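Okay, so here's just one chain, in structure tokens, the form predicted alone.
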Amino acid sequence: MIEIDFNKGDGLVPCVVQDIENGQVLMLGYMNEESLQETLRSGLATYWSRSRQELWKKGETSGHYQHVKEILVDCDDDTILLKVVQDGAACHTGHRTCFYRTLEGEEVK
């Protein structure tokens, strides 16, 4: 099994998370030992959450869970990709992807 590099960030990598079924991706977390640990034991994305400092199982308080169905990991050793799928909303605003808005601020539909 590859070994994470998580002396880089902080203890922490970043997390690219993609619909595997369009390819579309959904959003960007943050991931440390224990997280992707518990990702691994459940099938469900955990992520380490910056601002709550704790464990955050994505979907836990909306029902928006994201079923880890592969996982990929970069060249460096030290950024994660995350296939799943969605359960409604990736984002908090209710967005389908956290992706939705151009530099310019509009809106993609």
Given for the second form:
Number of protein chains: 2
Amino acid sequence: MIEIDFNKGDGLVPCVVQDIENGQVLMLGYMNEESLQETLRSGLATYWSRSRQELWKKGETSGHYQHVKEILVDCDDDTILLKVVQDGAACHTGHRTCFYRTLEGEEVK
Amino acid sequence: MIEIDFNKGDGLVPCVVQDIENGQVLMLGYMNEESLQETLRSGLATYWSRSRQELWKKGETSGHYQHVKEILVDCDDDTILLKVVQDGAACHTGHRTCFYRTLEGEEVK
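Got the form predicted alone; any chance of the form predicted together with another copy of the chain too?
After this comes the whole thing, all chains and molecules, with the earlier chain placed first.
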């Protein structure tokens, strides 16, 4: 088991979320140790909400759960990549992915 | 042009890097405003190195440049997704992607 380095970012590491079915990058969340443990326990992606300062099981309100199929760790042990099966939409705007706009502000498919 | 919110993370935003050709997530870097401007100017992914505290044009030493084809911004304006053509390997270990291990420590293809 790789020991994640939670020390660089106030106990949080960024977590890239990718749709395992089509490779689309869906969102970026943050995890602390507790949220990683809960993700492992439940099989459902669970983050640390920086705005609410609480554990956040994605989909608990919306029903848009993320079923975790693979957990990868980067070479520095300080970033996580989740490959998930996404129920519904990842973005609170209703878009499938949070990355639905170019830097120029144009909406992409 | 979307105004990136650099305020949440000490002037830095995380930047997910994806291979535009096969969808592979290659790495996560950090950008400040200066590195984003340099990325736009040069067309080559340029980050802020947190360890060296300096601008870091990826590939300047290794030759493994990242040619930026698309820049996307998430719904909160605080995360960037770069789609790139990657020269050589993204990871300093020589792996194509920095995410070459599972949480259990097994190497993946």
